[in-house]
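Just one chain follows, in the form predicted alone, and it is written as structure tokens.
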Amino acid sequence: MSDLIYLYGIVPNHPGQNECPAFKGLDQTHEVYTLSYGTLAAVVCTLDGGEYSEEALKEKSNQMEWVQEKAFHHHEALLTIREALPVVPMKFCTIYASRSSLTEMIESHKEKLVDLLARLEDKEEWNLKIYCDTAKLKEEAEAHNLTIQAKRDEIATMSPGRQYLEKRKLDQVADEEVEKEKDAFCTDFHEELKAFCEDSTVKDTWNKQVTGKDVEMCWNSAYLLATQDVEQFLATITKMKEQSSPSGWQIEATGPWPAYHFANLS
């Protein structure tokens, strides 16, 4: 069975400038390398038509342990291609039949292609998570939110079984508040940090059993920024980090990352 192409992102073909750094493919046994398309490069590797072919990945796919090996060696090869050059990163398995096959994705796209890599010259891509305590933001509400004040205010001028009933509502105005106040402070934070970056997306969040935290990701979001501009970004996330984390909150900002999701050929 002939050999595959195993596609890993497009860079600028510019010689006498940066170079593809040197590593070992996605089967650890071939060298990754690039092939030519006149302002463009494919970085690539080789890998075997029987043990890579569609049914056989479709068997590797049940296995955890193959796919978590793989998928981090995809996106550790983007990370050090990153460090050099521009890259359009692909989706882990990308995978061309032939040269031929690959060659005409790449001259379809070509345009779009170079359109992209100008975009992301110079150009660094950062994550944002914020979680958030809800108890102690809770906490924090009942304690100052005017809403909740209102309405144990209220509660206090009424008779006696009309407060049994009323201070059960009081409960839910809580948790209202709270999540108005959740949306706001992330929205807000979100417009802020916008300020700095060329681009933005917001993205959903996940659940504690793929955080592995005991407290809930109320934002997830990526920026696309100027290298110049990603020291004032950081800094206002550490700013509003030290200021909001007695609150209940938790903000994390992960990068440089490859441009997933500013480079989609959709």
Given for the second form:
Amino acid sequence: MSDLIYLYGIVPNHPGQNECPAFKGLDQTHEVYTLSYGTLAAVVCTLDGGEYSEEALKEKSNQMEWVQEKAFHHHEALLTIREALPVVPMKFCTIYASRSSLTEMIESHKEKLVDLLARLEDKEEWNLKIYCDTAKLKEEAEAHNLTIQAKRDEIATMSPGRQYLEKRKLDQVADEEVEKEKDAFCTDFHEELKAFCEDSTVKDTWNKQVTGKDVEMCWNSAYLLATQDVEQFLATITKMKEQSSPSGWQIEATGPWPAYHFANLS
Amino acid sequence: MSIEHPTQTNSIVDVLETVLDKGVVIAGDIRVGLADVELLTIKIRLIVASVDKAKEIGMDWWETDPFLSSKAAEDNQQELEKENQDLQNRIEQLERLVEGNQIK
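Since the structure above is the form predicted alone, I would like to see how the form predicted together with the partner chain looks, so please show that one next.
Up next: the whole complex, starting with the chain shown before.
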């Protein structure tokens, strides 16, 4: 069976630019190399056609150890490339059956790829996740939220039977207030950070089963910013992290990432 | 604050959600039917968690088994070399003693 081509990403191809780093490919056997397409180059490695056929991959992708190892390889490869050159990262397991079909893809997206690379030059992607301790927030809200306080004062004047019902309602009000507060905290902070950035995107939040944390994820976003603005961006996050941790917030910034979220071709 | 490097194991979620879900999709020729990211992340996190757990309760015998770990094999090799040297020294001493006795 003929060899396949695994595509990591597209980098610029200009005389005198940094060399694309050398490392072992996805199968840990073949070396990674580049294919030139004018001002662009594709970072690829060869894969054995039998071992990585659709059939074989179907099997492999059901083995979690394989997915974990190879997904991390793909990611680390892109991190390594990113250290030397701007890169348009491909999704995990982007594989071409032949050189000609890869060429066809690149030629048909060439203009867009050139624009993207120009846009990504000297930029960094950073991701932000905000978690919160909902129980703690609720306690705080019950102690300090004006809406809740007013309601509680009102309940105190009621008959005991009525009080029971109203207290349960108040509990619901408290939950709603906490939701509002979470939303406001995250969107306000997101707006503040956006000021430093060229682009940003809000992502889905994950449940505790996915994150493995005992606190709830309430915000997940990605930012594209100029390298020179990163310091200020991170300083803003550090400040917010310190300010907000006593009230039950956890803020995590990670990066720099390959620009996974900002290299859209469509 | 600590800025976490994305390759740390505690950011499995970050890595998987971006590598499997984002990145530029101009699908290659080979179709890879990966399950949904959420499900994959949960499954993979469980594997990682079980390895961590195994270490915690001392079930990390494979790290000291020379057949499974090259580091253990290396340590083992050094120990054997040392033992070999000690034994040789003792043989030499014994031989000298024996020689001395014969001369008398």
